[in-house]
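As a starting point, one isolated chain is supplied in structure tokens, in the form predicted on its own.
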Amino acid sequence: MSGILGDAGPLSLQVWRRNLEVYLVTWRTACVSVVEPIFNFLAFGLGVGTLTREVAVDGAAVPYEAWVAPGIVAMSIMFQSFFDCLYGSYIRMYYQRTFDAITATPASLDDVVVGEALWGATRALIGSLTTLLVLLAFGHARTPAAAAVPLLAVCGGLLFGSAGLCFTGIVRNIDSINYPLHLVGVPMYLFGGLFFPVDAMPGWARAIAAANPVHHLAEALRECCGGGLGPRVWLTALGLLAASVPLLALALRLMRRRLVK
């Protein structure tokens, strides 16, 4: 092992490129997954927003639709990367035998896992940009500070993608994917302050939300979509990136234990 990420090197980019080329061929079916954030925005922003017209933020009243919009972007970042590195990576590993084919080349298993994590970050980027276009169409996030959204998407996508790969390394079969997806992934975005303020939750729930990276991602997105580029945006990006390194190292260890005989 040459470092915290093993012997992963430039060939990881070739694994990422392989997934990108497949996506560009099958994008018509893959893009169905980005429709969900759009429906969520329409349902929460235009639906619940008619019942809850304003949200109090730092003593100021913010229209609910404008408040929830960055939360939908955060959900897209989290779900796209986590799901693709959980379900998509499992399919490529077990059913398509893509990992076996790649490791028959000079690329190592570490290259494959890191390349998968990079692809998860790319899926988060694609999902965030698609959702951001929807927000722009409805008159939100029209500020130069929204240019920070792709940075937050990549950093968040790398973290959530690495988490998905950790579970890929331990799930027993494809049916078991439902456990991390519904017991970890869904609660992370449902109780991460994406659709309602964390301040409205009990104290113990607020403490859990404070440890939830989706919550911090959503708050940073709200700041930059609202026109601010304060320390919260940059510290959140750095925090997500820093947390993804040990998580990706854990994913490498779990995948080696599963695949290296």
Contents of the next structure:
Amino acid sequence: MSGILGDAGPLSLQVWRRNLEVYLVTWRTACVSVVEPIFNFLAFGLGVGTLTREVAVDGAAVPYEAWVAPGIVAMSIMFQSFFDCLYGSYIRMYYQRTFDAITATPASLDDVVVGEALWGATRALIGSLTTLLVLLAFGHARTPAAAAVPLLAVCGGLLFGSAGLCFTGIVRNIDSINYPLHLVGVPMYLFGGLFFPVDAMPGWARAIAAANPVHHLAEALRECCGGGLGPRVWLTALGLLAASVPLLALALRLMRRRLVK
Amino acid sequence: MRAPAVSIRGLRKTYRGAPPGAPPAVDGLDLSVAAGSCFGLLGPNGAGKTTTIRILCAASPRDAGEVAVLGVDPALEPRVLKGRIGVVPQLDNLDPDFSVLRNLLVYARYFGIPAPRARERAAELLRFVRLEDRSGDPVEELSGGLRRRLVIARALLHDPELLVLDEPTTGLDPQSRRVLWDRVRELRRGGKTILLTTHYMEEAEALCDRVAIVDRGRVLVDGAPADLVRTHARRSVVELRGESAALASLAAPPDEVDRLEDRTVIYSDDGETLYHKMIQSAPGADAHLRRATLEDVFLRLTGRGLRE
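Output the structure of the form predicted together with the partner chain; the preceding block shows the form predicted on its own.
Whole complex next, starting from this chain.
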């Protein structure tokens, strides 16, 4: 085990490709997840939007619907990658024994885990693009700067996917997945300033939000969906990517501890 | 003579997290499998068969001992070794979302087999396991026997020198089992080395050139099935039910006897004479004569008590 990502190599791309092909073969069920951003947008943008018409951003008033739209993209990025690398990976590891099948070939467990994380990032990418389409249809994010959304999605997806894999490495059984999902995942996007500005929260909650990657992702998405490509966008992408490396290294350790007996 | 395909010396393994004082899963196991032969690893549940197999397939690390599989140490060069062996695991791990054919094509990529070659090879192997008419079917619709055959085809994609089968016929009906035996024999004729574990002694007798009976992490005996039967269970067996008046009536007590709760098992080199003497001296005795089998050897060596 040499580098920070163990002995993971090119075969992790074949693991990624396998997951992609399963996704394409089961496209009917995959399509259902496209409907979700539509529901989210209708509920938050149009529903909550009737209660709060405007949000103050840097002294300027922004219509709530336009303000919340990038937050829905952030939610999709986080949820798709975290959920697939948690629930999906657990099913592949435990119930389908796919990891056993793959590690009986020249591919190693490190290849498998890195391939899963790459797939998590891909799920985030797909989620961000479908959500972006919904936003465009409703007249939002119509700016060339929105081209930065996929970049932020891949970087964020790698981070949240790696976090999901860390939990997959330690949960006792399929029911225990509810702990990381509801005690870590859900609060991260509910209190990450996706649906209401963090400025409205007390100081301690703002401090927590400042350490929440979903919050930074949402802020960067707001900037590029609003037409800006300032340093915040690039620094956030870089920060998410940099943070996912140690997290993925931790996921590798935890999965090795779980599966190499 | 060719070097052995598998050579294990003094193998030891205790699982991390095993309760303190628990016996090791493998405890000084020695094994040698000749290249081109079919070798059976037999033993009760928990004897250490699967652990041994996992170690030699580079799926588990070992604590001590020397292991060479096709001349490669699985701990040092796992990727190289895994590219040269085929593994049929105890539990099916096919991709349930893929068709029969796609299961093979996707798996071939992990071995670096180019797509056109993988297609040829998949077609060849589907014919070999008699699944050529099912190549488009979803794997979820296959019966246990067909799934097993597909797993075997998958393990052969890269034309491995050694094929390892962990309980290949557990849970299959007699017809499926025989098709599978037939395929294994065909592979052996083709020059592959085969290492299998099984709980079915007739399977080991039907397929294996040599077997090893393993218990408590060690090899108790190994040899050709017929030799083991002759050495450890004689030629024939007389089973006697109920009271043993017929046994007491014999002038000379037989050489080897196992007294069980409901019957007495007598091992003899000349069972026929013994049987007739018994029937004559105690007419009406519930006795029957049969050939000694590997199962007799197995039970005599590993005991009749339940393991788990």
